[in-house]
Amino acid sequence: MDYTYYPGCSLEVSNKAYDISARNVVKALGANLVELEDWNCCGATNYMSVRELRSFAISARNLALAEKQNRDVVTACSACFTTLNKTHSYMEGNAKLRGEVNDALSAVDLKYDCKIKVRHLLDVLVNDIGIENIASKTKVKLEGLRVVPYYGCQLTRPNATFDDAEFPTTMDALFKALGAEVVDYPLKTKCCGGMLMTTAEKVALKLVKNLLDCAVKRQAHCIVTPCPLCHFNLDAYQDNVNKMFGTNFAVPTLFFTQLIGVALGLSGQDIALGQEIVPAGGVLSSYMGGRQ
């Protein structure tokens, strides 16, 4: 099966351990990612506060791309996946702006009619592959493994596509399907404080050190996210909450792309382990029979 993917600009710098293990995980899973040729940045969050009809315009240009090949885009980006379904969402609600944006599209020659749908990832694989197909293609069961699944913010709100919007589960079910031993983490949408991280630090450390702490009091050995922006904050970081709060994190936090390519007994270049800055390598070891 194939899937038209939109990488997103994090996935091609800054994550880019994310991009490899979706897919190497989905090509072992028997499906197939296949890039949007020409995709441009989606527009990210904090432009279309700014200039929301040019951000809309920036945004369908994928979807009129991605439309073109009759069939629906996928993510493996929380902020990618909420501006482009954002976009979708308010060109089939609104008419006018659905004008206003093929308008501007048609300089390029393009046209957006709203005929596929936006999908992250994880909906994909949970819901379309399977948690029972992803389960029996297992080959190192993540028995003893203590995984804090975290959400995040923009994954389902605001708009809950594929899971509950407060209280997600979809990747407690995976994990636990893989034998993992998923941790009761009630925070698991709170937010990491985003691009705060760059304007209010202190505010954004803060929110990072109580995301670390909970994992931590839980007795978590590694945390797992399907957003790039959070693992940024998470794993980039924990050295500045440290010195900020005298504290001694070390906690790894993985793509959930990752720790499934670890079921599925992929190697660590497949997953393109050890580009995280806390390691996770100690962790896995014992899972990854001299495969790093």
Given for the second form:
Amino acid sequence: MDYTYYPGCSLEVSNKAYDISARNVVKALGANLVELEDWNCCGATNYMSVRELRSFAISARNLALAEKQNRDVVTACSACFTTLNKTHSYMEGNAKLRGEVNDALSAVDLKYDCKIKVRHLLDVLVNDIGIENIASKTKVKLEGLRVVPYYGCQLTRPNATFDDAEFPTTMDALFKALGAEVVDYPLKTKCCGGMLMTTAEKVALKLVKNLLDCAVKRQAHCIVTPCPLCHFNLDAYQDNVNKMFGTNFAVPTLFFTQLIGVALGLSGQDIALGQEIVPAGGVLSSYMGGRQ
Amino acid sequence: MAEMQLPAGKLAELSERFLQDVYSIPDGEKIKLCLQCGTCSASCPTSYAMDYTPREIIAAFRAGMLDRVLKSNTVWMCASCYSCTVRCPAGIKLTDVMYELKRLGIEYGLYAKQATAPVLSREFVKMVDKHGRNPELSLLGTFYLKTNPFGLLKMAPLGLKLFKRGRLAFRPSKVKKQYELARITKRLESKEGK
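Next, report the structure of the form predicted in complex with the partner chain; the form predicted alone has already been given.
Then the entire complex follows, led off by the chain already shown.
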């Protein structure tokens, strides 16, 4: 099955590992991500902080382009997912907004009729491809690997489309089916600070410290996440957390697609292993059999 | 906080504008139903660092103190995690209210001097308008130069690690049909200003 794929700015460069592993995992599972031609930035939290209507309009350009393909649009970035889906649901439920945005889109002969769905890749993997199906295709059981399923905020909030807003369980079920020991993690939807890491670093570092602390206390070997922003804050800023709090965390953080890739027997290159700052090769070595 | 307050006329205009803008958000009128229970503040991961908690924002607005809220650090501490929104028993989309306050603060120039998030947001909009995508590296570079040049030095070790891993792009990726975005946003200028 083909899906229209919206990578988003973050997956293009700084979080390429997510893009690479997502495409290869989906391919290995017999589906196909077809990149949306000439997509633009979804607007993220920042555009919305300056201009509301314009933010919806530039976000909707992507939706209008995707609707022409007549397929659901799938993104792996939780922040893009929330922004695109918020645009979709507000336009769907509010005729005035729909009219205003479509009036703006008509300047370039585009129109969005809200006929497609915005979906997160986790939703597609779990609900279309199916957990049992994925498990049946695995080459390596993730036995003994203690995994923290960290969902973050944007995946299920404000609109919980496929999992619970506060207590999601799809990744828990997925990695359990792949043989991992899924850690019961009470902070699974607590915020990592998002963009505050740039504008209020001390506040965000404290949130990340809480997340890492809880993971370590529960003897996690690694954290998996479906969000590039969560990944960046947990992984790239772990050193700063250690400096600020005098801790010595070294918790590998993986994109959930990378760990699925390990179970599917993909190579380290296929899942872009090694791009993370806190090395994950060590905890994965016994599952990769030299495929790093 | 003993900072200067807006003249009464200007404050009334600001408050009215805030209400009308919030009402235009889907479900925006629910703000009238706030019962001051504090679920939002208790759910907020960053309320501990805010001058006014999310609950207090609505209380302050009702007390005619919206300008003080805007000049505090509160709205720029909102990480947009939507915990308050999904938990509010009155169905108030408080994250959307926060966005509205961010926009008003930027428009009226009412925000805490030390708040750097408005700078990031404005630069972000400029760059997305120009490239159609977020050129992460130049955005962060510009942001640090404008707010805290020393921050660039502090970021250098991480930057180097990212560079070694091929995670920095020195030439920003661009949308091919940038003119489409320009036309779309131009069409909205009359409604939203520049």
